[in-house]
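What follows is a single chain, given as structure tokens, in the form predicted alone.
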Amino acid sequence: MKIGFIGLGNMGAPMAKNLAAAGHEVAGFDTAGVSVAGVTQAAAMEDAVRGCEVVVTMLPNGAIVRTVHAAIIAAADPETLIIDCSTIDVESARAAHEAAGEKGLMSLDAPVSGGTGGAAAGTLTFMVGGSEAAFAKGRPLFDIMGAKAVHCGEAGAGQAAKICNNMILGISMIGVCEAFHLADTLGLDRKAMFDVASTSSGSCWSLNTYCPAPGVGPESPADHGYKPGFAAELMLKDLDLSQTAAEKNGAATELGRHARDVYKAFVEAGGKGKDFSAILEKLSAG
């Protein structure tokens, strides 16, 4: 396929690189002028879009997605599929779908889980919203960029799944960090704590796979000074999205709200730029 890729940041660059490595003709554009191995660097966004069968975007927020997608829609060929892999609010995702549909273009909202490591390794999980036909057309690309793609429903369903999933993640990571902190104060060895909880009712992804305690369990950002695989400010962004959606739709998410407040305080107190699991470091420091 001929593919346009807009947004070549920490996630977008390796995703575009994997598409090019798989033999697709990829033209990329980023306002920062980023160059990616195997990807043709377009001078303008419209140059990256014209003549493409598929355009993939990976952008910071809903407002930017709306603006960029308006430009993409104006420049795209008929029957182009637009895949937005950004994590944004459901309303902006639905608006982008509507704008594409008005021009006869297919579209998908397809946020990802797996972080920069998953983007580089091609092991991301895609949560996808849009029509069955659009999902079928995009599926071969999801198979290159990721290990799993789940069609969650119609327009906006991918974003809904992403914010619900990451609300679980934010809540569970705080719980794991608090448990290790309590274990420390009780004089319990962290390895013993891990060996018990990871094989009993405390078992969860935040503990078993992404343990926030360095030197315990599988290798994680905690073992590298909390250099982010998933930055705390990005977790805060996702928790903000979940709480905005909860408030607009009358959903009771007390723990989600509390997790948002914990991450907000952490980011404002110097946690920006650290992995979201560094909540444990903050607790340990007192």
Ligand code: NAD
The other form holds:
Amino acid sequence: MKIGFIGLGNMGAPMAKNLAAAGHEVAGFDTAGVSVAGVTQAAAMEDAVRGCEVVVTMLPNGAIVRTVHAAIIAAADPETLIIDCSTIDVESARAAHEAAGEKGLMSLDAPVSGGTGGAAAGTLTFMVGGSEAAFAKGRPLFDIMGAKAVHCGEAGAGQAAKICNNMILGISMIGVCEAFHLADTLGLDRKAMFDVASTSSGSCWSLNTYCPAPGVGPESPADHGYKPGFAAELMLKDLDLSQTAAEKNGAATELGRHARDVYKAFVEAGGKGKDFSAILEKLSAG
Ligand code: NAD
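Show the same protein again, this time as the form predicted in complex with the named molecule rather than the form predicted alone.
So here's everything in the complex, that chain up top.
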């Protein structure tokens, strides 16, 4: 397939590289002038888009996606499928679908989980919104860039699934960090707390797989000085998106709001660039 790839940052570069390594003809464009092994570097975005069967975007936020998609739609062939893998607000995702639909182009919102490690290894999970036909066309590419693709529903459903999942993650990570902190203050050994809670009703991904306390669970960013992993500022971005969506749609998400406020304070107080599990370090420091 001839594929255009717009946004070759920490996530986009390895994803584009994997598509090229699988034998596809990939043209890439990034405003920062990034070059990626196996990917033809286009001088202008339009050059990366023209004549492509699929255009993938991996960009920082909804405003940028709206602008970039308008330019892609203007330059793309009529049969092109546009797949946006960025994590953005549901409204912008729906607007991007609408703009593509007005020109008769197929589109998908397909945010990912799995981080930069998953992008490099081609083991991302894609949460996908859009028509059945668009999903069927995009599927072979999801199979290269990821290990799993779930068709969640119509336009915007992928973004909705992503922010709901990450709201659970933000809340549960704070819960696990607070439990370790309480255990410390009670003189309970962290290893004992892990051994009990990870095999009891407190078990969850934040504790069992990504333990925020160093040395007591499987290897995690806590064992490497909280080098991300998943940076606290990215968690804040996702909690801002879930909270904005909750407020717009009248959903009561008290703990989601609280989790957003905790990460906002953490990022502003020097947590930027640290893994999102470093909340425990902050609690321990007092
Ligand atoms: P990044 O900042 O490393 O990459 C974004 C890239 O987009 C940059 O290289 C930037 O130069 C480029 N860009 C910005 N405006 C552009 C434009 N108008 N035209 C072309 N290129 C442009 O970010 P990232 O970590 O790769 O994340 C990308 C998206 O994936 C974000 O929406 C993020 O929330 C999401 N995400 C990231 C992770 C992660 O662990 N990094 C995990 C899951 C989802």
